[in-house]
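Next comes just one chain, in structure tokens: the form predicted on its own.
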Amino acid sequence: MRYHFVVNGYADDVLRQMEEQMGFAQKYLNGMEQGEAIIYCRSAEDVQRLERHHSKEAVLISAREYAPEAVLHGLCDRIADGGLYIFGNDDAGTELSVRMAARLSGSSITEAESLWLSEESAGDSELINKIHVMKMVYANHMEAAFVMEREPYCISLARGAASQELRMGSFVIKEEISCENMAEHIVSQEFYPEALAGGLDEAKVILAAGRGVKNKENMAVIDKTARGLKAEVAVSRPAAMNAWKPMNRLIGVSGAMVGPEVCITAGVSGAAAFYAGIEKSKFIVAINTDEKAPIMKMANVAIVDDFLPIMEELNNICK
């Protein structure tokens, strides 16, 4: 069986997605044959400008503007022999992996964490391939295993997958499929990109607030302290759901996966889904009134106290 990367060449973070695809393949797909990458993009020039690759050869599905229907048309026309197709973890990858599998009567899993291949007897010495995929379910409280039985196998990756440095150089483009006429119904469109992580991905210091901050007014204290520390502000899911900060400040498996030099948490309990987002931090400081909160055991320094006096002292130090 061969596997193929499906790459969103329209995305601003295309290199990061490619790094995660390559890391996933190196970790879980040893022994499988790699096929060409399939890149949906505006033009071959956009692909060459990347100056990085994770497959020797690539097939391009090109259109001036991104339109899911046009990309699906190109994908479904190109795929004839099944195999495994690995999409990125953005919205486009999630949508296209499911829709492509449905159109081709295959199997799909979104937000895949890990994967392995098995062979089972189908009688008369015939062996059939089955792909097993692990992913988080029930609001990330449980890990579940799924079996994919019908080709093509289409998966999109979970956020925060292990990444691998890309190879220098450009893809060798073996074929370009123009889908420009499939997007003729689009008269005009304009994208307004949101700040996907609010600076969290590259932040060296992060100050993360949780339910224990109590209300939106107290977030002003967090903001003030963050400015003094030159830190980015982040929140846990309860704080985000209470609209204390926008969703692009959410940390965890359904938000940003970060690895700052220092992460300070205030009023965060430390649920598994949140901790997965900060576990790559080099140093973690936890502030919580509950000494038995899970985050206290995970932190390098644990402070049992209300967060307000701690923030006040930090503000005094930063003056």
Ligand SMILES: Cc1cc2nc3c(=O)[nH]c(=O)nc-3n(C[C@H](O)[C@H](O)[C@H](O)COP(=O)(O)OP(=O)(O)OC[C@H]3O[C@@H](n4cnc5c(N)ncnc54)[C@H](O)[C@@H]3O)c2cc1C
The other form holds:
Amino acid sequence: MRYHFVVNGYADDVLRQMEEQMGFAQKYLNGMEQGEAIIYCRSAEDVQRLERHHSKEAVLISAREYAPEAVLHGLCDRIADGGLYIFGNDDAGTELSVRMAARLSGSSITEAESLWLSEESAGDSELINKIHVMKMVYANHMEAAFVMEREPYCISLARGAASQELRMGSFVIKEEISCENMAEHIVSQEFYPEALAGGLDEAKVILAAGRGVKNKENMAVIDKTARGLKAEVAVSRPAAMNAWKPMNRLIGVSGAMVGPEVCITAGVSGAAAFYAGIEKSKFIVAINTDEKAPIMKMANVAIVDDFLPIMEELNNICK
Ligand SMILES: Cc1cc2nc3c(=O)[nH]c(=O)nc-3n(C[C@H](O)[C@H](O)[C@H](O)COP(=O)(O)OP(=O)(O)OC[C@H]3O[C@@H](n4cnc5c(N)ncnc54)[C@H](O)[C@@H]3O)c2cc1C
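Right, the form predicted on its own is done; let's see the coordinates for the form predicted in complex with the ligand.
Below is the entire complex, every chain and molecule, led by the chain shown above.
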């Protein structure tokens, strides 16, 4: 089996990502044959300008603008056999590694910290490779071991898992695949920088919405109330999984552990995995139609009602 680096040539910190890929390979892939680097990028000139490399040969998947769907198309077309594909640590690497594995019926693990190989008997003296990966889970509270069973194995790296200085010089570009016209369905795109300050960690007041909020339209009511209360909006897992809010708003063992002055929950049952995230709050208000929901016993104030009229009333008070 061979391993290949998949490089985000659009990223400002591409060299840092490549150093981590090289460090990871040196630490965990000793003895495994190295394949080519697959670099998605604007142009061959951009790649040559790096003046550093970590693989001899590279295949480029190029387009003026980064479009995940187009890169994925190029990647999946290119990959004829199995092997291990190592993506860098950024949002693109995380997304592409998972989507590539899903399309090619392989396996994926994001944010890998370490890796080792084992050979196991599949009967009739046949041996099959298995890849074991360690990664941090539940907001870095635990380390878990995963086994990947189907090729291609697609992993993205945890930040700082390992690092190794790159070699000076350029990649030998074997092939350039243009994917300029593969994302014609994208009419326009805008990028918003992620807010670095503020957020849930520093919030004094949090309004947390759960599955009981029911839909994205009702989340707009929560947003409005939060603005009036000068609160940060958070969600339970079902609400995050329904994409009512992004994952960085998730509270609980898999998300943020918060300790605001006041935490108001709306339509949250208070499962242990959620409650662990808010138990350090100084004052908890729970709004739930079910008086027997576990959160009602844990709250300082429990309101048995539909959350919508309560939000409306809070909006009136905050006017
Ligand atoms: C390993 C693991 C990790 C997990 N990590 C997390 C985590 O980090 N965070 C997390 O949140 N969950 C996590 N979960 C899931 C967790 O166990 C619960 O399933 C989840 O917290 C339930 O979310 P909820 O309270 O929004 O939904 P539900 O449990 O479905 O509760 C919805 C509540 O809304 C109430 N309701 C319905 N309609 C209304 C209304 N109109 N007005 C007011 N109330 C209403 C209902 O009475 C109910 O109590 C994890 C689970 C596992 C197995």
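Residue numbers count along the first chain shown, from 1. Take the two forms, find the largest set of C-alpha atoms that superpose within 1.5 Å, and that set is the rigid core. Note that this is a predicted model, so its numbers are computed, not measured.
- In this overlay on the rigid core, N215 has a C-alpha that sits 2 Å or more away from its partner position between these two forms.
- K297 is among the residues whose C-alpha shifts by 2 Å or more between these two forms once the rigid core is aligned.
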